[in-house]
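Shown next as C-alpha cells: one chain only, the form predicted on its own.
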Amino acid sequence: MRNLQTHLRQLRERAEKALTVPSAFGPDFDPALYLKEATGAGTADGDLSRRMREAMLLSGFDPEERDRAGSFMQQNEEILYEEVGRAYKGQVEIMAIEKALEKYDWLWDYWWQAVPVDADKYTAYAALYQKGGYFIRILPGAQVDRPIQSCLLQSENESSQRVHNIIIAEEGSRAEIISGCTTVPQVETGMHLGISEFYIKKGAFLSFTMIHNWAEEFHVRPRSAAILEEDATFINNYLLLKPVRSLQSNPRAILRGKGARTRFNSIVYGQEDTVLDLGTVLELHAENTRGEAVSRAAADGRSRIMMRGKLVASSNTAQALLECKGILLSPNTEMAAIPELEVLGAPRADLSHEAAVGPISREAVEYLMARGLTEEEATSLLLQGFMKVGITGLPEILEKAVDEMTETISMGTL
C-alpha cells in the first residue's frame, strides 16, 4: 500500500474520533473498564488444565488437533500456538496477524476495509488498543478436506480481549474454519472485541462456524464483515449456548461479484439475565446473487433478545431470504424480531422475510402425544426441530452440547 504510514496515521485519528461513539444497536458499556494489562498467559499448551480443555473442546477447538488441517491459539493477549498440518503446508496460512502484516506488504490493503475502524467506540477501541488476532488464509486452488481451527481464550478475571482477525480464501479455494472463544470456568466478567475480515476471492467457498461460549458478566462486541468476488461461496455459522451479561453482533456480507452467494445460519439460547442484539446484514449489488439469513432464538429466564436482519439488493436478479423465529420459554423473558427490506434502483429484486416469536405450538405437542409420544419427547422433538438450521460438520461434542442444551430446554418448558 503507498504511503502506509499516512494510511495508518489516518485509521488512528478516525478511531479515536469515535471513542465515544455508541452502536447504533444494542447495550452500551465503557469498554475502558478493562483495558488492564494482562498478567500473562499462565499454563502452557502441554499443561492445560482438564477444565481448561473442556472449555476448548466447547468451543470447538481439539487440543490433540485429530481430523484438523492447523490449528491457531491465543490465551489472553499470548499466542500459544500457530500450525498447519504436515498435509496441508503450501495450501494453508495460519499465523499471528502481527506476524502476517510483518511478512506481507500487500497485507495492509486488507486492513480495516470490510470493518469501518470508525463504526463504534468498540472499533476504535479494538483498533487502537489491539493486542493479537490471527491471518489464516487458502491458497488459490487448495482443497482442504479437514477443518482449521482457532481459539481465542480468555483466563484471567476482569480482561479483555482485542483482537483482529483477517481470513482470505483465494481464488477457487475451499475450506471450513471452526473459530471458538470462550474462558475458563473461573473468570467470572470481561469484555471481548473481536474484529474479523473475510475476503472470499473468486469461485472460492469458505465455511465459517463460530462457537461463544462466555462467563455470565462477560460484554461482547464481535465486529465482522465479508467481501465475496464473482461465483464465491460464504457459510458463516453461529452459536452461543451459554450466559453472557451483554453480546451485541450485526455481521455483514458484501456480495460484490456475480453469482455470489451466502447463508448465515444463528442458533442461540437467552439464560437468565443475557441481553443479546444480533443481526445480519446482507449486501447483494452483483448479477444473480443470492442470500439466506437464518436464525433460532430460545429465551428462557429474564433474558433479552432482539433479532434484526437487512436485505439490501441493487441488482434485479438478486434474491434473498430472511427468517427470524424465536420461541419463548419464561413469562419474565422478552424478545423481537426486526426484519428490513432495501432495494436500491432494482425493481425486480426478489427480497423476502419470515419472522415469528411465541411459545412452542401446544397443538404440536398434543399432536405427537396422540400419537404415542410423551409430553416431555414431543417437547424435546419440536425443540430439535426448531433449533436445527443445516449447520453440518460440527465436532461431536458441540452436536452432543447442542442436544443436550435442547432437552434442559424442554425439561423447563414443561
The other form holds:
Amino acid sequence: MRNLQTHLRQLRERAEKALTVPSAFGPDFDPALYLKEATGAGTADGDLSRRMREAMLLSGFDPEERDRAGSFMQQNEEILYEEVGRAYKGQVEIMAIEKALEKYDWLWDYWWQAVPVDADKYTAYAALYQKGGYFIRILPGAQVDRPIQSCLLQSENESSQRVHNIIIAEEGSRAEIISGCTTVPQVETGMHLGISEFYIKKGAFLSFTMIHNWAEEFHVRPRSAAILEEDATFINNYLLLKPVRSLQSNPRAILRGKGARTRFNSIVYGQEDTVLDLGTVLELHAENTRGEAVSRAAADGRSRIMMRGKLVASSNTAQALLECKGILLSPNTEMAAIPELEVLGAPRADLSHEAAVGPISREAVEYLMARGLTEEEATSLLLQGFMKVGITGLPEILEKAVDEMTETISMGTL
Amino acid sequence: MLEVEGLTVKAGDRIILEDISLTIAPGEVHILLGPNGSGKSTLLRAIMGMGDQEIVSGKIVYNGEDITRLSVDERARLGVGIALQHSPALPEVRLRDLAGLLAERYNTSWRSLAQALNCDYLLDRGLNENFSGGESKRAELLQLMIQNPRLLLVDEPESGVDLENIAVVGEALNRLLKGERIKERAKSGLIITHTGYILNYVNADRGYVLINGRLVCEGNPRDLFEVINKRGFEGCLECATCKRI
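Form predicted on its own done; form predicted together with its partner chain now:
Every component of the complex follows; first up is the chain already shown.
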C-alpha cells in the first residue's frame, strides 16, 4: 500500500475520535477497565491445561487436530499455535495477523475495509489496543475438504482480548472454518473485542461456524463484516452456549457481486443474567443475490435477549428472508424481535420476514406425553426441534452441541 | 378395562361433565354420541388426563388401577392411547424423529407401518404442519400403532377426512383394536363419532348419548344412530328403544 504510514495514522485518528462513542445497540460499558497487561499466569500447570483442553473442546476446537486441515490457537495475547496440515500446504495459509501484515504488503488493503474502525468505542479500542488475531487465506481454487479450526482462549481473570482477524477465500476456493472463543472455568470477568473481516472472492464458498463459550461476568463485542464478490457464498453459523454478562453483535454481509449468496444461522441460549443484543445485516446490492438470516433464541433465568435483523436491497432481482424466533423458558426473561426491511430504489426486490416470541406450547408437550414421553423428554424434543428447525447444513459438531444444550435446558426447566 | 365412576368435571366455574359413569369391558368398543358442546371431547381428555379441566368428584379406573390423578404420560405408559379430533401442529418435531423415538420406547419397528399408512412422504415434515385432515389422522395412527395402547380413545376419526381416507383410517383403527396377536384381542375403545361412518369398519358393542354433560341414554349403537338420524338428539331423549340412564 502506498503511503501506509499516512493510512495508519488516519485510522488511528478516526479510532481516537470514536473512543467514547457507544454502540448503537446493547448495553454500554467502559473497555478501559479491562486493558491490564496479560501476565501469562497459569499457562503451565497440569490442571489448567486439562481445563483449557476441556474449554477448547467445548468451543469446537480439537487439540488433537483430527480431521482438521489446519489450526490457529491464541491464549490471552500469546499465539500458541499456527499450523497448516501437511496435505493442505499450498492450499491454505494460517498465521498470526501481525506476521501476515509483515509478510504481505497487500494485506493492508483489507485492514479495516469491511468493518469501519470508528463504528463505536469497541472498534476503536480494538484498533488502538489490538494484540493478535488470525489471518486465514484459502488460495485460489483450493478445495479444502476438512475444517480449519481456530481458538481464542482467555485464561486470565479481569483481562481482555482485542483481536483482529482477516479471512480471505480466494477465487473458486471452498473451505469450512470452525472458530471457538472460550474461557477456562476459573475466569469470571473480562472482555473480548473481536474484529473479523471476511473477503469472499468470485465463486468462492466459505462456511464459518463460531461457537462462543464465555463466563458469567464477561463482556463481548464482536464486530464482523463480509464482502462477497460475484457468485460467492458465505454461510455463517453462530452458537452461544454459556451465560455471559453482555454480548452485542450485529454482523454484516455485503453482497456486491451478482449471484452472491449468504445464509446466517444463529442459535443462542440466554441464561441467568445474560444480556444479548444480536442482529444480522444483509445488504444485497447486485443482481440475483440471495440472503437468509435465521435465528433461534431460548431465554431462561433473568436473561434479556434482543434479536435484530435488517435486510437491505438495491437490486430488483435480490431476494432475502429474515426469520427470528424466540422461546421463553422462564417468567423473568425479556425478549424482543425487531426485523427491518429496506429497499433502495429497487421496487421489485423481494424481502420478507417472520418473527415470533412465546413460551413452549403446553398443548404440544401434552400431546407428546400422551404418547408416553415424560414431560422432560417432550420438552427436550420440542426445544431441540425449535432450535434447529429451518436451520440447514449445521456442522455435526454444532448439531451435537445443540442437542446437549437442549437436554440440559429441559432438565433445568422442569 | 375401563370404569368411569360418578365423574364430574369443571373448567373454570362451569361444570362440563356431571356424574358420568360407564364401564368398558376388555375387548369391547363403545361409541359416544352427542351434539356439539355436549362434553364428549372433555370426557376423552379427562380419561387421558389432558387439558386444564378439574375433576371435581368421581374416579377413573383402568385395569383395576385408579388413574384419576396420574399424569398423561403415566396413563399412556399403562396402555391408554388417544387420537384427538384436532391435533396441534408441532413444526419443531419431524414425524420421522417422533416415530423413531416411540419405536425405541415401545421396542417395535415402524417403517412398514408408515408405508402401510401412506405416511412416507410426511416423515420429514413438521408434525401436523399444513397437513390435510387425512394426513393428520394417518400420522396420528402411525404413532398409535407404534404405541399399541390397550385402551384406545378416539375423537371423531372422520372429522376433516375425505371418503378415501376414511377407509384407511377405519381399517387402521380396526387393526389397532383387534390387535395383531391373539393375546392382544382384549383391547378396548371409546370412540366419538358424528357421522357413524366408522361403524362400517369397527364393531361397536355399545353406544352412549351425551347431552349437556350428562349421559342420557345407552344402547345398541346402530339403534341410537337410527333414532338420532330420524329425530335428532332431542328425539333420543324421548326414545324408548334404548336404555335411559
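In this text, all values refer to a predicted model and were calculated from it rather than measured experimentally. Residue numbers count along the first chain shown, from 1. Throughout, rigid core stands for the largest set of C-alpha atoms superposing within 1.5 Å between the two forms.
In a rigid-core overlay of the protein, residue 67 has its C-alpha displaced by under 2 Å between these two forms. If you fit the rigid core between these two forms, you'll see the Cα of residue 28 move by less than 2 angstroms.
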